[in-house]
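Next up is one chain by itself, shown in structure tokens, the form predicted on its own.
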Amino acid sequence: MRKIAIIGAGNVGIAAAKALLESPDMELCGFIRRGGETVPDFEKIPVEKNIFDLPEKPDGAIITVPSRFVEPIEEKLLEAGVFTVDCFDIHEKLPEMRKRLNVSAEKGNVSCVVGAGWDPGLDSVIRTLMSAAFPKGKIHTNFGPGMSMGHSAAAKSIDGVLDAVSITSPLGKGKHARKIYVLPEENADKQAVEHAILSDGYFEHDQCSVEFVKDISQFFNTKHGVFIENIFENQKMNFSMEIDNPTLTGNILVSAMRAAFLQKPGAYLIPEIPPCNLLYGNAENLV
């Protein structure tokens, strides 16, 4: 039974913890939180500020902190011999991050799965299969409507923001509009806050607008969706889903954690992993 720690206890961290409880081959051995406070509904699970202070040494760690804080945490864990997975979601930075983490993983003689969410992650596999079917096809990924966890976290990290929710709406052909609802800090410079959000890398490539509100809770909803299409001449293939964002992410993280233990030392993206390695059970029986 592999011992797994979860770093971060937000929506995705809690979803991953619930998925671990249903896993027959892995066990949740602790949470890592900056404040060290107990996690609601998981009061019996140890909580520490440092992963190596947990009563049981973890074999693996599921990292659920915002993407911009992932890499330095993951590097240290890998070099210390801890298998890792993360749900890093800044697409254009994944290739270089994978290369850097590959060095750390080989140094620690372990493996990691990078970008193990549903996009990147699950949808990356769908796009890979679509590309194999129609190598010259045109693929469009259309997100929403729904709340983007990564974009919301990015907006929330801006100075002057108490809380934020980013809602994604598909415009077709891979284009999106994003409405960012912001609960500002008292006396915050709203103009500066809006400029900082719209110039942030998460938002600068999309059609975005910012609205300041007094109650953010009415906009919070973890439902989301995606529609992926590949068109080649007179042929077309589609993939769509309507999901609960953190639940799906948590499930994939746990599956990727299982797969990480079966890979040779190094860093991997989900499309590089044999599908059977994501599942519990003997590979021959699964086949």
Contents of the next structure:
2 protein chains.
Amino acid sequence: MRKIAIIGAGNVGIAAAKALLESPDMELCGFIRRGGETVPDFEKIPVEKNIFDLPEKPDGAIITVPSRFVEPIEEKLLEAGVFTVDCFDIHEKLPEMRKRLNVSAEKGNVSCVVGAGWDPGLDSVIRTLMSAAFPKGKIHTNFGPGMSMGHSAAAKSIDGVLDAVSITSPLGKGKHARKIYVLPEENADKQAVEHAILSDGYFEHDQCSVEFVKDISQFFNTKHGVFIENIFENQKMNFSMEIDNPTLTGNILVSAMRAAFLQKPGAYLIPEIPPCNLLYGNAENLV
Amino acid sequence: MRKIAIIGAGNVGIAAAKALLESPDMELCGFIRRGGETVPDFEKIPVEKNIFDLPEKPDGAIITVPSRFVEPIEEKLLEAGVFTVDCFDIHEKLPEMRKRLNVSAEKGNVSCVVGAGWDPGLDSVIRTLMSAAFPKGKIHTNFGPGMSMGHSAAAKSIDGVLDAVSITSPLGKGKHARKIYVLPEENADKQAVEHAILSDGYFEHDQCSVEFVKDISQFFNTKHGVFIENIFENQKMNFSMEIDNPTLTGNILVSAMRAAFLQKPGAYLIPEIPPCNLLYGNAENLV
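Form predicted on its own done, so how does the form predicted together with a further copy of the same chain look?
Now the complete complex, all chains and molecules, led by this one.
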């Protein structure tokens, strides 16, 4: 039984904890939180500010903090010999981050899976398979409508923003619009906030608009979806999901954690991992 | 540049040959046919009855003969040090065949990928991913409507059958009906033919009916499709395809051939292979 710690106890951390409870081969040995406070519904699980203060040394750690804080945490864990997974979601920065973490993983003689959420993550494997099936097909990924956790967290981290919800809507052929609802801090410079959001790397490539609101809770919804299509001449394949965003992310993180223990030391993207290693037990019955 | 031979030159063999022509890392070095006759549209490609009579020794072989003839051919090739792939399609026999071919592959110090068609094959990986995403979800695979190449070949191989086309129709929740159109040999005992088909392992588990016809060509159609669904509480994911059956099978065989060269010696099911190895070049742009 592998002992797994979860770093962060937001929506995704809690979902990963629930997924661990259903996993016969892994057990949750603790949460790591900045404040060190107990996690609701998980009162018996130890909580520490530092992973090495937990009663038992974890074999693995599931990192669920916002993407921008992931790498230094993951680097330290790997070098200390802890297997890790993360759901880092800035697509274009992922290959370089993987290369740097590969050095840390080899140093610690352990493995990690980076970008193990649903996109990047599950969807990346779907696109890889679609590309193998129709090498000359044209693949489009259409998200939503739904709340993007990564984009909401990115908007929330901007100065002057108390809370934010970013809704993704598909425009077709892989293009998206984003509406960012912002609860500003009192006395925030709204024009400066709007400019900072629209010029942020998370938002600058899409058609975005910002709306300041007084009640953000009405926009919060964890349902999301995707429609991936690959069209080649008169043939086509589609993959679509209507899912609860943190639940799916938690499940994939836990599956990737399982697979990480079977890889030779190094850092991996999820399409580099044999899919059967994501599952508990024997994959042969899925053939 | 890897040299690849194709065993069999039916619909799937021809489709695999076309897929090889589009592959920058592999080249078609010959066809193997019982009769040794030239393959239409591939007049410049050497044809032999025995693979070791080809002008160049192949690095790999793509086996496209009917499933029942695959294993002895594959065993011999592996032991002679040739990497192989096949699209063996009898789901329940695949795990045991893999185990036996694993011995041959280790003996020859090469690898093979077994069951590398679309189902088993591509669909097996989709089901594996779906199961990792919703471990408690209920997965159903619904085929068709379309002509099953494996079932048609199975019916055709029965005594008294000159030609046959087996059409799969989905009944929902993974159940199927099969209609088998049969062009009988002159003086065939139709009752015996019908009994032999309906009690064959390919047909005995489904709702099947046999119809004897005088013109089989009108039923021949290479279009096919699948709809795989995984439902968990109020969440769902779907994968669907509308494809040309031999084209897709040929593309997957060629992708699996590429991946086989990167595996350590042994026999693999396609969910055991890192998906990125199916692609030519770098998978990072698909993240």
